[in-house]
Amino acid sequence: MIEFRHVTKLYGAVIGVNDINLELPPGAYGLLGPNGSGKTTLLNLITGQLNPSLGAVRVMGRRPGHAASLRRLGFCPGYEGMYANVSGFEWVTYLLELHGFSRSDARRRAEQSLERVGMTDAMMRPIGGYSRGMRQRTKFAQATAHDPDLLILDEPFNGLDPIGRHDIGEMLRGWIRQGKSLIISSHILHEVEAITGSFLLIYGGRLLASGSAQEVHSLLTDVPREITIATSSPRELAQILIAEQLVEGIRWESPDCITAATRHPLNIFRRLPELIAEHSIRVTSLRSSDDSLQSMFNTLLRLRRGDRFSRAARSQPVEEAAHE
């Protein structure tokens, strides 16, 4: 469906995306990353709004922007891009006519599409009087009115209230059940996780990982899990955990809080109660990283930045390691 071959996009001296190689078969994918990570640049390369500085992009076997490809693609941009003095109905009708539909077919499809997103009562009103959520619904209506094979959405939940988020989420899940393809960009991981199980994780213009959450987790089997412990005696507890060989390393979060890295968290959970009782150490909270997409993404970002735990704690006094 989509192919990137060594694609780089430069904005002068700034790198938008950097040497991305990617092949996506038909399906539903979440494009995830913090703001400024390159998500919108990647989507604009797919839709043909940008040309790569280096490399080649293919969408359904053709260069982006080809008329045959555009007819099969629906795009809901992150920016507004609508005229305030026309109605939602007129706006969606006009875009359908640009796709080649007759006036009567365009009006019929526009009405049906706006009804699907709950805009029937407001579709004849000027867009300038719409709330942010209503404008988002109208953008979603125009992106799907021509029944594309691939739907691309850039931050589609922005501005929606909880009911609107639920409704759009249900529509997207229905879209996937029809066998349609979808790429949804967001920096809010749990929203995308509720819609699709396949992800592209992007940061700093580079693709960190792609695949299902289970596949990406399998790549992290050798990465230590983190356990954060708030305690009255952080140095003493750190020294005990190191002496018992229960941790890979220790990081100080605050004067009364440490984070331990371990490949065997169950060993810590089993031993910790007896150790703190034996040494009269008070622990006020214990928090471990989970298997959520957010936790996985945080781990990938840390690896990308080169962050690591200090292993010097094994060979130097705990007080020095804490200071380090």
Second form
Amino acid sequence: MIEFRHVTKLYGAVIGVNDINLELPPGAYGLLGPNGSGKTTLLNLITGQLNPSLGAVRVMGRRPGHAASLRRLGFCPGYEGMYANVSGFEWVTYLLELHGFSRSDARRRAEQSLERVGMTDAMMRPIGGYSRGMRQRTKFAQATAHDPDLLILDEPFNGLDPIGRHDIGEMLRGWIRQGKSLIISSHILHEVEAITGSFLLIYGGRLLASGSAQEVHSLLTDVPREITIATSSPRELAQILIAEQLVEGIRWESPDCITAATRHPLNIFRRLPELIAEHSIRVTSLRSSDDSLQSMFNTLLRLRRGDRFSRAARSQPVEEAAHE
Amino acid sequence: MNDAATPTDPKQSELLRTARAVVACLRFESRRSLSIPRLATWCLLALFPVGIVTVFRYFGEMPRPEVWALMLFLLIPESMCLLGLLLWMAPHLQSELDGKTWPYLAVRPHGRLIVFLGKYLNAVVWTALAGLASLSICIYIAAPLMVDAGVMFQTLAALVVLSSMGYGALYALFGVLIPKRATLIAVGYTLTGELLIGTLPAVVSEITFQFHFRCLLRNWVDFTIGADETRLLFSEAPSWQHLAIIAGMIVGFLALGIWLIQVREYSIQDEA
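Moving on from the form predicted on its own, kindly provide the form predicted together with the partner chain as a structure.
After this comes the whole thing, all chains and molecules, with the earlier chain placed first.
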């Protein structure tokens, strides 16, 4: 469906995306990365609004921006940018007419599409009077009204309240159930995770990882997992964990909270109760977030940045580490 | 491609679908233009030549018939139309390209071409209609002092349409060439190119629209102007030649504008 061959996009001296090699078959993908990581650049390369400085992009076998591929693509930008003085119905009808539909077809489809997103009552009102959620629904309606094969959404959850997020999430899950393709960019990981299990991690214009959650987890088998422990005696506990060779590094989160990095988290879970009993250390909470996408994302980002957290910390005496 | 994604009858040619989309863009833009500020501007624009002609007609000396022709030519196709297009062509295209609506439009099949032509036609129609309304009232006021008001109206009406199309194409090109400075460039060109170079009694003036419009005016209205003045400001070329050059310039500017809008990147939103 989408192919990137050594694609680099430069904005003058600034790199938007850097040597991206990627082949995506039809399906649903979450594009994850922090602000400025290159997500929007990547999406704009797919929609043909940007041209690669190096390399080549193919969308459905054609160059991006080709009329035939645009006909099968729906795009929902990350910002609103709709005319305030026209109604949602007029706006969607107009975009359908630009898409090539006759006026009567466009009006019929616009009405159906706005109805699907629950905008029937408000669709004749000017967009300027819409709430954020209503504008988001209108954007979704314009992107799907022509029944595209591939839907691209840039940060669709931005600024939405919980109900709006839930509704958009439901719409997207419905879209996937129809067998349609989807690329959704976001930095809200749990919401993307709730929609699709396949994702692309991008940071600093580079693709860090791609594939299913399991595939990315497999990349992390040799990566230390993190366990955050809140305790009344963090320094003493850190010394014990290092002396017992249960951890590979310790990081101070706050005066009464440490994060331990380990390749064998189960060993800590087994030994910790007896150790804290033996040394009369009070532990108020213990948390491992290793199964979440957030943890995976953070770890990959640190690896990408070359942040050797665990090894660096391991080589330091606990006293020195404590002052970091 | 599945059936649902195929808009309209598959037998319809791509060209027909694109043409229909251009008409849709023109209709949408015209509908958006029906606002009180825009209509007030339109009225002001159409009425300012009328005010000047009224003053000349009732309060000034009676100009010679050929001076009426020149005055109306300078007031309507050469001033009012330029002002209208300065207001409605380059800034509107610029605001679309700079604004956040562009990605919605550019991801439609041939969307860039459609929006460029739709906005061009919208500016031309609004300007030409203001020009024709203004011309009709001016001719009505000055008709008793003209030798042949009918010919004068036809000539100037044709020049209003040509002026709207010509300057519209040029300003549309400025709009896609340098979107952030389009209006400034258009004003700069109008002052130096059309008003200064265009009125120079030299060959260089032939590169301006004004020169060819002026020559058409002289060819179509029976002027009584001295030989020296004619030699310096007009050419002896037949009307078809001027029309061909004007048409060539319009097509050339539009083609260049279309090419630019297709190949350039206008996505300038903040990185998410």
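Numbering follows the first chain given and starts at 1. Because the structure is a prediction, the values reported are computed rather than measured. Take the two forms, find the largest set of C-alpha atoms that superpose within 1.5 Å, and that set is the rigid core.
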Quiz prompt | Displaced residue check between the two forms: R63, CA, 2 Å or over, core reference | solution = no
Quiz item: Hey, does E236 budge by 2 Å or more at the Cα between the two forms once the core is superposed?
Solution: yes
